[in-house]
Each structure stands twice: as structure tokens, then as C-alpha cells.
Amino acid sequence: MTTKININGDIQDEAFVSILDHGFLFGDSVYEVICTAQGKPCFLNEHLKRLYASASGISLKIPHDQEWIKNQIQTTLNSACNPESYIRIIVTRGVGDVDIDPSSCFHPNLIILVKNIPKIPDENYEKGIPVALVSIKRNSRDALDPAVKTGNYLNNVLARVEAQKVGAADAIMVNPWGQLTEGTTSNLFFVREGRLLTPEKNCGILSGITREKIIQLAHENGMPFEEGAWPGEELLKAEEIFLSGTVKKVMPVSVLDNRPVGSGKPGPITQKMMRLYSELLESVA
């Protein structure tokens, strides 16, 4: 299992950045994770789609078109040879001089890091995990917009810190009104009387890929869906909650606050939409 990481057409085992990369001294950097199945990314134009979306929201331009980096993630998963693979694109401002003004930053690195997926126990599917309600607000729309995939992650990573003191495996953020929005790296879905519920991209969220893929198996399957914006103690009457990432794909949450969810274990509707996006996953496949 090998780690290749591409930068800029380049594939090395080990390579680096310049501690003058803007994207090193100020979180200026966009970026996107893909994971493969059977050695295919998987929904690789939908998250090109948002990089360069992302990019155009910080006024980055990638100095590269789509097809160009296709073809280097083909070569680097080729160089790898994992049976399969975590991909992680990430696109920073470039070297320039110790200053917040990015003007002086004229060659954007992009970079293309290949490695094994991470192996995620398969206890946590079984039985779920446990989350907590934390203080750290999710990054306000009219600042640093959370719809803009950016490398800047302290608020997120001050969130897992305070979960992980109280013994929980992710936090939950609300936004600065006090409505639920997103994990550290996933998306949020609750059920409640039978409908499955998730925030609205107005709450302030990154609107996952694998979000929009759970939201489409609900809509062909009938099953009772609503997008809105709710206080953050509506999540403590949930009767099933759990994640979504590219990485974790849907896992469960059996515990938030230190108390059960529901019976204390992946409900029904937790474990249809397990089984839906893994056969999703199989058909892309």
C-alpha cells in the first residue's frame, strides 16, 4: 500500500511545499477528497465541479482544465497501485511574500495526494458512534462562506477538540443563530416521526457529495424527506441520527450528549439508506 503524491505533474513518495506557499501561512488553498471503489473515483466530475467552484469563491484560479487533472489522478492511482484509494486534490495560492495580500503569489501549486482509504472499524457501522452538541459555531455565510471547500479548518478542528473532551468521536456545530448545520467533516441527517431531515444550504454548509447522492436515493425511493433550519436542540428528540462523507459514506450515531439516540443503535432508516448508497456506490462502480 503506497502513498504518491503529485504535485504540479510531478510524482514523488515524499514531497513538499515552501513555507512561503500562502496556502502553508494562511489556509489560503481549496481542495476535494475522493475515495475509489473497484479502482474508479467515484462522482469525480461532480467533485471537479465544485474545486473549481470553490476556487472561483477565493478568486484562485487553478492553472490547469478538468481533463488535465483527470489524467494526472489516472497516473498517480496508476503509480500507487493501492486496491484502492483516498485522493485528495488541493489547490493553494502558490509561494509569495509573508503577507496576507495574495497578489504577490503569481504559480498555484496543484497538488494530488494517493493513498489507502482509510480503514474506518467496522463497529462504528454496527453500532454507531457518539457525537456531541459543541459551542464552535459553524463559520458564518457573510465571513468565511462553509459552501467554499477551503483548507482554512480551525473552527472545525476546535469543534473536534471539545467533542473529543467529552468523550465523543464528531461534533455537531450549529451556526451563529443557533440552527444545526454540519459535523467536522461530514454532513447531518436525522430522522423525526418517520421523515428524514437534513439542513438547508441557506444554515450555512458544504453541501456534500455524498449529501446530494443520500437526497436523491431518498427522492427515488419515496421516502419522506424535508431540507430546512432547526434550533440545535431539536436534534436531542431525533429518533435516529447519522453522518455522511466521501470517506465515512453513512455512518450512524447511536449516542449525542452522553444519551442515546432513539434505541441506542442504527434505526431503520439509517441502515435502508447504508444499504441504498452502498448499492449505489457497487452500480457506479
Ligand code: PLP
Given for the second form:
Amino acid sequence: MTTKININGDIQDEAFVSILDHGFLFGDSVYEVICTAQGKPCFLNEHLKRLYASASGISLKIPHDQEWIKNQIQTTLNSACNPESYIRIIVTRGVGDVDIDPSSCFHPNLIILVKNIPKIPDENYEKGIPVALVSIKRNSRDALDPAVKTGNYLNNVLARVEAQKVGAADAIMVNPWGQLTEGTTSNLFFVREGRLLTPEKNCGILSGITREKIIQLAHENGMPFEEGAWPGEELLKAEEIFLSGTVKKVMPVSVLDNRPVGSGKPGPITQKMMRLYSELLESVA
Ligand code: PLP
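Can you now output the form predicted together with the ligand? The one shown was the form predicted on its own.
Once more the chain from above appears, this time first in line as the rest of the complex follows.
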């Protein structure tokens, strides 16, 4: 079980960036998280496409092409030799003056961190996790667009801290207009009257790769499905809730604001999606 860090093509056990890197000073960076399945990075093309889109969203030019990144990922995976890996690609603005103006930063740093995949307790999937609808609002799209996956996660950190204070494992945020958006590191799905629902992109969310796959699976399997804009209170009426993300995959939610969701156990639609998604991962591996 090893961690390897690739900085601009150089693989090390430990690595450091300068405190003058604007990624450190201002959260001026973009990133992606990818997991392997059977040792192979899952949905790599989709993640790289989003990485480049995020970079473009903050006017950051990634100093290498996608092929170079793919090769570096593979070399770093080979060097770490883990059964399954968590891969984090970070592109920072680079070292510059201690001033938010990025024009003094000439060399973005491209970091690929590979470590053993974190183990999520089986119990979380069997029983579901508790979440809270928090007062911290998701950034509005015209402030820091949640669709751009930047290293500036303070909005989400504060939401998570608020959730933890009331005993929840994660937070669900609404946007400044009170509409449901997403979790702190995951997208939100819920079931109302047998229909699978998820907030639309206009509400201000990250367009999750897992979310896209779930939507595709819902369509392919004839599950009633809708994207839309719903007020936060709508979630209190949900029969089922689950979160989606690269690391947690499909995570059932059993408690919302200290009250059971539906039966208080992962519901049938959630369980079906957990199964379909895990079959999809097996098939792509
Ligand atoms: N929303 C946010 C804010 C996230 O940070 C993440 C993942 O990190 C997601 C959604 C889920 O995205 P994906 O399915 O691509 O991992």
C-alpha cells in the first residue's frame, strides 16, 4: 500500500510545492479524482475532458496534452503497485507573486497523486448514512461556478463542518435561491412517488461523471427519471435519497435532519441503482 506523487513527470514518495504556488495561496487550481477498477482508471477520458474544461473555466492552460497525462498516470500506477488506486490530478496556477493576479505565474504545476483506494465501511452501504440540509449555500454559478472543479473547496468544507455539528456524515446544500444542489463531494438523487429525481445543472452543481452514468443507467433500464429544480423542503418528502461520486459510488442516505428517510433503510430504487452501477464498473473494467 504505497502513495506515489508525480510532480511534472517526476515520481516521488513525498513531494512538496512552494508556499508561493497560487494553488496553495488562493485555491487557484483545478483537480480530478479517478478510481481504478481492476487496476484500470475508470472513465478516464470523461475525467480528463472535465479537467481541461475546469482549467479553461479559470483561464489556466494545462502545460501538457491528455496523452501525456494518461502516460504519467500509468507510470505512477505502475510505480505504486496498489491493488486498486485513488488517483488525484491537480493542476495549480504555479509559483508567482504574493498577489492574487495570476499573471506572475508562468509554470503551472501538474501533480498526480496515487494512493490506495480508501475503504468505505460496508455498513454505510447496507444501512445508509445520515445527512443534513445545511444553511451554508452552494456557491452561485455567477460567483464560483460549481461546474468548475477547482481546488477552492471552502464552501463545501464549511457545509461539511455544519453537518458534522448536528451528527450528520455529510451536507446537502441549496443554492442562494433555495433550490437543491448537491452534497459536499457528491451529487444528489432522490425518489418521489417512485420517480428518480436529481437537481439540474442550472441549479449550480458539478456535472458528476457518476451522475451522468446513473442518468444513462436510469434511461437504459426504463426507470422514471427527471432532472429539475426543487426547493430544499422537497427533500423532506423523499421516499429515498442517495449520493453519487467517484469514490463513494452510489451511497444510500437513511437519515435526513435526524429523521428517517422513507423506511429508514436503503430503498428499492437506490438498491437497484447500486447494483446497476456496480455491474457497470465491472463491465468497463
Ligand atoms: N459534486 C461535488 C461538489 C464533488 O466534489 C464531486 C466529486 O468530487 C461530485 C459532485 C461527484 O462527481 P464525480 O461523480 O465526477 O466524482
